[in-house]
Every structure is written in structure tokens, then in C-alpha cells.
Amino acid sequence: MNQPLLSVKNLKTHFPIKKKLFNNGTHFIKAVDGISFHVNKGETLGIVGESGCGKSTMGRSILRLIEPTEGSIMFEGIEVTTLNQTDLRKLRSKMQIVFQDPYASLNPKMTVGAILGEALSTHQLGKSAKERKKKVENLLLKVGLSPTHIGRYPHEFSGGQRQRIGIARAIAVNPALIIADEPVSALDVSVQAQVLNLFQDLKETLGLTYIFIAHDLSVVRHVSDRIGVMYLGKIVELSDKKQLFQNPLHPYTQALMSAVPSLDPDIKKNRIILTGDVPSASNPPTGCAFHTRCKFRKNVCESVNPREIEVIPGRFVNCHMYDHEFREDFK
């Protein structure tokens, strides 16, 4: 079997927060939480999750835009949380991110060239400014806008050509690897299917792989292979896609799918509804962290931290309903 292209193990990143008066321990928000999981080549791995979750602290942490805690992140076979500043800078013209709001990471006082431009030069591709503007107007193209564009400022566009400027920085270096971190919630409805058939067009014809960040269901359905579920900083189920569809095993996973809606409407969806909020990061519940919420809790799951279960070959679950030690409690 070849080599993943990532593979994360017992990643954690923890942020210090202050001090409670007349408490002399160290709190921490632990944003990601102990997570594992691997991408191979060419593929797309979906994280979904609600709001908080730790998606977007992942997605950082991988490029070390933000520094993790602990764990382990290998890039082709280089473990990434130990390199230098230096080396870290070489590497990450094969790790890119497109961010959410297109807008905020586009520096309103520079040119669609001048952007896309100074990525070129930073990476040292390109031997002359006559060749950067050639290799910039060639990215336009590609993300399906004019070379005429290049002379503009980013309050020009609409949302959705500001975010195709995004990607063309994002491929501008030939990366192998793009994190995708929310990249069309900030859309329109009609402009969201644009963008999303935009990174399949360039998945394909530049050989990407991505990590994709969304929290609606039905976009990561459209673009992933796999689809990794997370909770409060933890992955709790981690499938291929039509595995994941088809038959949810986490108590979590099923609540979101009985959200999404059906286009078949001869199928009736039981809504789960969950009860409670989501608990705080810093101050998560002992044992499995979606005890709170879960209907088929038991003690053991207030107490004990769920292990991942391999329940078929690729496919992950974290839950003590299908751990054979703890089988018996739930029948």
C-alpha cells in the first residue's frame, strides 16, 4: 500500500486561557482534542461538524498557522511539527489553504496581480516580472476569470470571484495538498455550486488533494471521497462517503443526517433532535464527550473516553455501542 500523502496522529491544540481568581491551575480550551486520521493522493477528505467543533484549528494546525500542542503530522514523509521556521516556508508551497471569507484574505490595497504575484515570487517561481504576469493571467484563466482582470483591486469583484482569486493563489505554487477551510459558506446558494464544481475541475486537471471544511452536509457529500465527522475537538466517526450516507453508526453522525433533507419525497426522515448544548471546550465532559447529548448513554460512558473501533475495514467509529468489551451494557 502506498504511503499517504498526511497522516495525522493524536493531533491536540490547546489554547491557555486565564486564570480563574483564587485558582492556581492552568485551564485550557482544547479546541482539537486527540485526533487521528489519514489522506491519501488524489483524494478528498471531508470534515463536517457544528460550529466550534475544532475544524478550522485542525485545518491551521496542519499548516502550523497555528502551533499544535502535540501529536504528529507527516507530509510526505516529513514529520512537519519539527521543522524549522526556514524549512516550514519551503514546505508550505505544497500545503495551501483557501479561507473562508475571501474578502478578509485579500489585501484590499493590492491588484489581482500584485496578489497573485507576490505568491509567485515568494515561492521564486517565475524568473522575470514578464514571466509572473504571463504564469498570473494563466491562473485567471484557470479559475475561470479574464486576464483582464489582473489590473483590479479585490472590492471589484463579486464574493465568488473574490474567492476563485483565493484558489488561483492557493494552486499558484502547484501544491499537493489544499485545505479548504469552509470555502463557500459566505456564498450565495447559486455561486456555492460554481466554486464547488470549480475545485472538481482543478482536483482533476492539476492532480490536488484536499481536506474540505464544511459544516452543510450536502457540500461535503458533493465533493469528498471520505467524510470525517467531528465533535467538541474529537473525530467521532470517520467513513467513505457512501458507507457514511447510507448507514451512520455515531449516535452524533445519525442526528446530522436525519437533518439533511431528502429529494426522494417518498422517503420519511425521523428527525433526532438533541437535547442541550454543545459543552464548553474547556471544560469538556469526562468519559465520551457527546454523553450529554446521546440517548443511548450508559455509565460507562460518563466514565470511559471511547477508543476508535475499526467496525469494517476503512471505516472508524468512536462509541462504546460497538467497542466488544462494553457490547453487553447496551443491549
Contents of the next structure:
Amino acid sequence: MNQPLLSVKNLKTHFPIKKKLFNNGTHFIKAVDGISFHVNKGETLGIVGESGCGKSTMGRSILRLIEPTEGSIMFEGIEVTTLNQTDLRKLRSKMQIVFQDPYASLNPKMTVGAILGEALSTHQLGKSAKERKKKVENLLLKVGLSPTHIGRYPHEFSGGQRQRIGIARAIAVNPALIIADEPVSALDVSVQAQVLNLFQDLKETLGLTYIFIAHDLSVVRHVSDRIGVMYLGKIVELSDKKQLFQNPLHPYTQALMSAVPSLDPDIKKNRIILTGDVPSASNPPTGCAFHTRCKFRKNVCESVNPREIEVIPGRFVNCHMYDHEFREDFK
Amino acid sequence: MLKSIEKNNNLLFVDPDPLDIKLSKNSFLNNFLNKIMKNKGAIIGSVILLFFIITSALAPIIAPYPVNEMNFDDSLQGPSLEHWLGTDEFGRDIWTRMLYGGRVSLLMGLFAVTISGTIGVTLGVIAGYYRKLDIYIMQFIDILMTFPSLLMAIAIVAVLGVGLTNAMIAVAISAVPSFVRVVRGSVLSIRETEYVEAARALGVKNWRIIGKHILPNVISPIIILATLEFGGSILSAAALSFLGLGAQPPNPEWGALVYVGKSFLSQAWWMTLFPGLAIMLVVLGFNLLGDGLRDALDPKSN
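The structure above corresponds to the form predicted on its own; please give the structure of the form predicted together with its partner chain next.
All chains and molecules follow, beginning with the one already shown.
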């Protein structure tokens, strides 16, 4: 098997809170707390999880837009976490990000041409202004906009069009990996589908690899090859898309899947309603983070941190139920 | 939902709310001018300011008498047709002296705002963008802010010595903290936006992010503050001159005119009233214009 494009090992991003005078930042929000996964070239890894579980922080940590606290990020055989600013800047053209809110991700004082031109000139793509303009026009065509839009300002576009500009900016520098941070959740459903299809088209024509962050399961199902389910800063289940939807293993995944509406009214669903709130990331529960809301909870869950268990090759779950060691507890 | 759309995968892109109305290129400027024209305060302020700027600029042409020529026969005359605003104790025409004084006062305001604005914006951007330097800059600014600005200006003049230039520097320095605070606050909010994050994700260098993404988006509060500070600086400069620390006689600065007139307050009210009125009107004009600009530049007001 060839080397994965990106492999993340034990990534942690903690934010210090409550800096008191004599108690200097001993308290942390563990936004991302030990995540490991890999992404192969040309595939799409979907990341789902509810609000505040650390999906976006994880995406930004991989790009080092937020400095990770611990762990290793290998991208094309390069360790990203230890790169200095100059080397990191060079590597940035290889990893790009598409943001959630197309209204906040474009500078209102810059024209579309200037926004895309900046991406090009930062990485010395296109020698002259004329050549860059040509490239910008090509980019606009690629994402389904017209080259005549080049002199317009972001406020003259609709949400879907703005997101296309955001995508154009990301692909302008010929990246290998694009982290899409909930790129469609701010859009109307009809526009969502168009933008998702644009992602698919670009993936095929440009040979891109995606990490697709979302909280909408149907969206993730549509675009992903593999899916990671996040809960409170950890990936609790990582699996092939098909297996995950057919046979979710982790109790949290099961609850998520039961919430997906079905088109067939005859199918009676056993909806698993989670009770209680998501625990605070600053004070996560001991043992398994999910035990406070889990209906299969046993004593062991409250004290022991679950291991990552490879149930079948390529399918990981962090739950004691599937651990041989604790088989007795779940009888 | 998605499945049905999946089948029609080859649908052409149809935007649900097309915005293909031909917007004029300067829609922002047009919008801004429209709002300003509707704001009565801003119009009145601009008219007042234009009056003083034009009369000061044309002082050598429209002044009826030489500025420093004494004429003891006409000393302490009240307003009349010959001397519109009366004369001072040496028989000098107050209207003439006010015209020339306006040049000094307005220029002092201009220089003070330029200097304090440049220093303040630079420090504010650094403090807001480079978070590690923030605490040092802001603590220094906080120390400056503990002094009332006039008191600090007096202290600075005391150190540098009495005179117009030093008074101007003193006024400029005492106006720096407000610029730093306003700019830092705006930069703090802009640097966290996604378009700045996108620029960082692209590997755009810091100074380019500041120049292209941050400064253009904090320019509105800077313009508003500069307008308001303009009036404040003229007032501070006049106060310094009134205390005898700024413009020195026979230099006809407005504050200095009030200062001279105060000794003759019981005999010649016109010597203090008219320069004082000029100071008040100019400061009022700048404040009205500043408020108008604030409303017009606020994207939320429509």
C-alpha cells in the first residue's frame, strides 16, 4: 500500500483558560484531544460531529492556523508541526481550506480578481499581471462563474457564488489537500447540492483529496469515502462509509444514524434519543467521554479510557464494548 | 433530498437569487455620499468648517488691515463698520487677527492629528496584530491615559519648552492613546475574520495581510476618530495658548487672542468673545461632521 497523503498521530490542541494571577493557565479546553487518522491520496475523509466537538479546530490545527499542542502531522512525508514559518509558507500551497461562512471568508474591500490574484502572486504562479489575470479568469470558469465577474466585489454575489469564489481561491494554488470546513452548511439546500457537485467535479478533474468537515450526515454520506465520527475532541469511530451507515458500532454513531431521516415512510425507525448535554470540553468526563449519555454504560466506562480497536481492517472504534479485555463487563 | 439532485447531476448552475443588476462601480462611494447629504448635522458641520478653512486660506487677501500693525488711536474700539469685530488694546483689528489666527489654529490641528494618527495607527495595528507585543504597548498607553490629556500636554510643554511647535507636539502626543485604543480594537476583530485566516492559510506575509486585509477594513473608524480629534486638538492647542504655553504674542492664535482679551474683559468683551466663538464653532463643526461620518460609514445604518 502506498504512503498516505496525510497522516495525523495523536493530535492534541488545548486552549488555556482562566489565566489567574498565581495560577497560570493550568486549566485547558481540550478542543482536540488525541486524534489519529490518515487520508489517502484521492479520497475524501468526512468528519462529522455535533457543534463544539472540535471538528473545525482539528481542521485548522492540521493547517497550523491554530498551533497544535501535541502530536504529529505528516503531509507528503514532511512533518508539519515542526516546520519553521518560511517552510510552512511554501507548504501552504499544498494544503488549502474552504471556510464555512462565505460572507465572512471574503475581504469586502477586495475585488474577486484581487482575492484570487493574491493567492496566485503569493506562490509566484503566473509571472506577469496579464498572465495572472488569465489564470484568474480560468479559475472563475472552473468553479462555474463568469470571467466578467473579475472586477466585482463580494457583496455583489449571492452565498453560493461567494462559496464558489472561496473554492476558487483554495484551488488557485494547485493544492493536493483541501480541508473543507462545513463548506455548505451556511447555504440554501438547493445551492448546497450544486456546491457539493462542484467539489466532486473538481476532485475528479484536479485529483484533489478532501477532508470534509460537516455536521449534516446526508452531506457527508454524499461526498465521503470514509467517515470519522467525532465526539468531544476525539474520533470515536472511523470507518468506510458503507459500513458506517449500515452497521454503526459506537453507541454515539448509532444515535447519530438513527436521526437520519429516511425517504421510505414504511421503515419504522428505532430512534435513539440522547439525553443530557454534551459535557464541557474544559472538564471532560473521566474514562470514556461519552459514558454520561451512553445507554450501554458499565462501570468500566467511567474509569478507563477506551482504546482504539480495529474491529475489521480499516475500521476503528473507541469503545469498551468491542474490546476483548472488557468483554466480561458487557455480558 | 440529495439523491434526487444527484440524478440531475448535469443541471447547469442556476443561482437562486441572481445579482446581475449592473451595479455602478462606486456604489460604496455613492451610498456614502447619499447618507452624508441626508445628515443635516454633517452638512452644517461641513459648511462651518468650509467657511473657516476658506477664510483662513484667503487671509492675506481678504484681511482689511495688516495683522500686526498697531494703531493706538483706535485701541479698544467696539465692533463698528470700520472694525467689524472691534480692536484690541493696541488698536489691531480683531477680524484680521482672527483670520490669521485661524491659519495657525487649523494648521496646529492638522499637524497634531497627522502626527498622532500616524503614531497611533502604527502602534494600534502592532498591538492588535502581534499579540505578544500587545501587553507592552497597551500598558504604556494605559499609563498615558491615566493623565488628563490637557495635563499631559502641559507636562510635555514644560519639558520641551514653550512655543508653537512644542505645543503642537504635546497635543499630538496626548491624542495618541485614543487612536491606539480604537485601532487596536478594530484590528483585533478583523484579524479573527475568516478572510484573514484564509490569507494566512495561503501563506500571505504578515505585512501584506496588514496592508491589504486589515488596514482597508479599519479605515472607517480611523477617519471618524481623526475628524473628532481634529476638533479636540484645536481646542487643546487653544487651551495651551490661553495658558501662555503655546503661541506667543504677537502671534495671533485663537487661544492666544482669548488669553490677551481676558485682561480687558470688563472693557472690551469683543476681544475674547469672537475668538472664543471661532474656537467653539470649529470644534462644533468637526464634531458634527465626525458624527455624520460615523453614521454614514457604519455599514449597519442604511
